[in-house]
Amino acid sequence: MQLQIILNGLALGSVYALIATGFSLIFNILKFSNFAHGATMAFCAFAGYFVAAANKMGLVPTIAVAVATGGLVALCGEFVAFRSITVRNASPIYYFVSSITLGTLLEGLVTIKAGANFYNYPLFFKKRIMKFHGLVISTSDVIMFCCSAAALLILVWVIRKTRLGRGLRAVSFDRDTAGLMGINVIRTIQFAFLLSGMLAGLAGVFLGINYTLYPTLGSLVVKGFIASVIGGLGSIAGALIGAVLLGLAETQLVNLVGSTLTPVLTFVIMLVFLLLRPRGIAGSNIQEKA
């Protein structure tokens, strides 16, 4: 039964570790907190799942579409809601503005589309479940654990090996000296909202097919928020290690107190950690602008 527990923690764990990264990438390089990440994150499944039931698609092009609708729609919001911000140097206070004002323009646009209804996405697999030694393993969660771990991966790799990856770390330590030392800042930063929109496509893609696909389905960002404060804000590590936390205690919670509380003990777990530990386990010296 422990294992079992277990077992579903890390598959919700992997999920919470797409938003939380995607979350922790442009607090990195930004040093705010993009709350239209969750709204991304809902526009991009519901586009995955209106391309995927009009032409009967499989997983991998839904996930290839919900992905590249990802970083489209991620890249678009950088130039209209961000960049002259960035450009301008203007108060922090307003990325904080444009983010919410862009989540509530992304919401409002797949409300009209999808009106108040909710969807599910179609069957994938044959085989629902898998069972184990006496372990029932859902098929999409091993999916969803395989397909994250993966993302994680080849992102770690990007980030440590490839030039766009040095500088996101050059920017996201001191944007005006990366910049003094010849790298492309907008190019940099426009690098890192891509990244984050493919990993929103790719985590809205896994909740839609394991959950209900509802319009406010961005919500769920909140998640990847509490993944990154208890990680550490700023930290991809962090968040990656936070994500899995939150996965395992909350499928411990619901089997010791039930679904209805755990959303209220996962709140009480971040805001010990913001009274305890406030940089998080990661321990990052970055401090929110807005």
Second form
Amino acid sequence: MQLQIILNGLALGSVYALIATGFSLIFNILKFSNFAHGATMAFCAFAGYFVAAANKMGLVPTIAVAVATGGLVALCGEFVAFRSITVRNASPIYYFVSSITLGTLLEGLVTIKAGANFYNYPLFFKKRIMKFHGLVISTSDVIMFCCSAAALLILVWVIRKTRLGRGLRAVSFDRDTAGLMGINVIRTIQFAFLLSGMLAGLAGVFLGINYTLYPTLGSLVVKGFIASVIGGLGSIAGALIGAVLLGLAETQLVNLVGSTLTPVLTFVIMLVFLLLRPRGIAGSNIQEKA
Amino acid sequence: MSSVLLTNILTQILINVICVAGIYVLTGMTGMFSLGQAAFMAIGAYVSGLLVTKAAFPFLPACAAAVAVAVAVGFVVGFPTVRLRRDYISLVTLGFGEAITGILNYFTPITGGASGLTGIPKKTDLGLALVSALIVVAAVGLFKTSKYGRQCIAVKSDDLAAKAMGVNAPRIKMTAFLLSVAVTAYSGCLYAFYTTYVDPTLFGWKKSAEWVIIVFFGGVNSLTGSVLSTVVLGGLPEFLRFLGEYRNVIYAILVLLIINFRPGGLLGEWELPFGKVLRRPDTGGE
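Given the form predicted alone, corresponding form predicted in complex with the partner chain:
The next block holds the full complex; its first chain is the one shown before.
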């Protein structure tokens, strides 16, 4: 039974990890919390639904549509909402307001198309559960875990090994100096948004499979936020650790105290973390100015 | 437009003015973002509503108790966060909003859970809302020109420089946060006793986000602008009802345009020269 909960927790944690890393990428490079991330997820989940899933296409086309939409939406969002702030080098406060507004805009668009109705993704798998030595594992959980792990490994590879990834690290370390060293800062920021949007798309599909689709699905982004606070703001590794821990803790708590009280307890855990170790598990202590 | 409807809209706008005045202290003056401020409104609404309906408290003491509870909760939430980078307060308050919704849903026998708290007597009318809004706005205006208000603006412009000048930054952030919480909780009381019904979905983070947007729309450091934009942005949708679902989209596009082309907001730093309010063109903002 215990192993069962751990497995469910890992699957849930892998989706939280997608959300948290997408959020962390933007935090790293522009040093603000992107509140449009949740709405982007919801937007992609609906795009996947209306283009592929409603036409009885399989899981792969749905994911492809959602990921492509995510990349595109994030790029447009960067241009519409954040570019002028970056160029003017304005106070980070504006990023907040812009990202919140962009989130409202995307959510509004979803509401126009979808109304207040609920939608369900089709069942992609014939065999919904697998039995293995008395453990019940749902196929969607396995696929979810594998896809998230693959996506995150690719992301880590891109950031560690490629030229663009090195640029990304340089710009998030020091935007001005990186610019002086010949890195195209705007292009790099676009790249970060593209990656973050694609992760949001993937997360959106899995959230859609796991939950019912509704326009405010994006509010699940709170889980990503909590995960990155626990793991450490601005650290990709921290986001991963935090997300898996949060997933495990949540499934465990749902089992112990029920689903309505779980958000309260996760919030308390977050507060305790901030009191005892404000920089999170893996984060470095980020200061506004040193 | 019938006079009943007009009174209705005006009262709602005035209650919103109170909320936005609270957000102005937090965001406009001190540069902190709370995305769980609506949850404090929920605390105000539920605590006062429950005290009146279940414990037979009179209206005003119930409001006072509700505000006190909200401030106490605000202290617990704010204490670990005000020393940290400003992102933390928005993330923590966002999680706090979720937690409040969880609590309200959990204690269904008391709070009514998802179906909401009903049977609150109607005590708020246009007059009370107007008087409350005037008092709150005047108080915030006075706070802005006080020593604390100037410290807030210093913290917003540059945390470290303010610290170097001897401003106790965490403390001033806490003061601003708690003042804002108290004001928001009071508006929650007014709201509950106006609509006579509240449920947890009314107090999501979208509502808090909307208030932040309103403050920025009006002007980064202008109380006058914040109040004005509450009236404009609060009244406009009522007259644009026929646009239906497109309202939010148009609203968001408007705000994005303002941020891109007039980053200071409608009024920027300009303030109505009431009382001894001085203009401070060199603070905050860009």
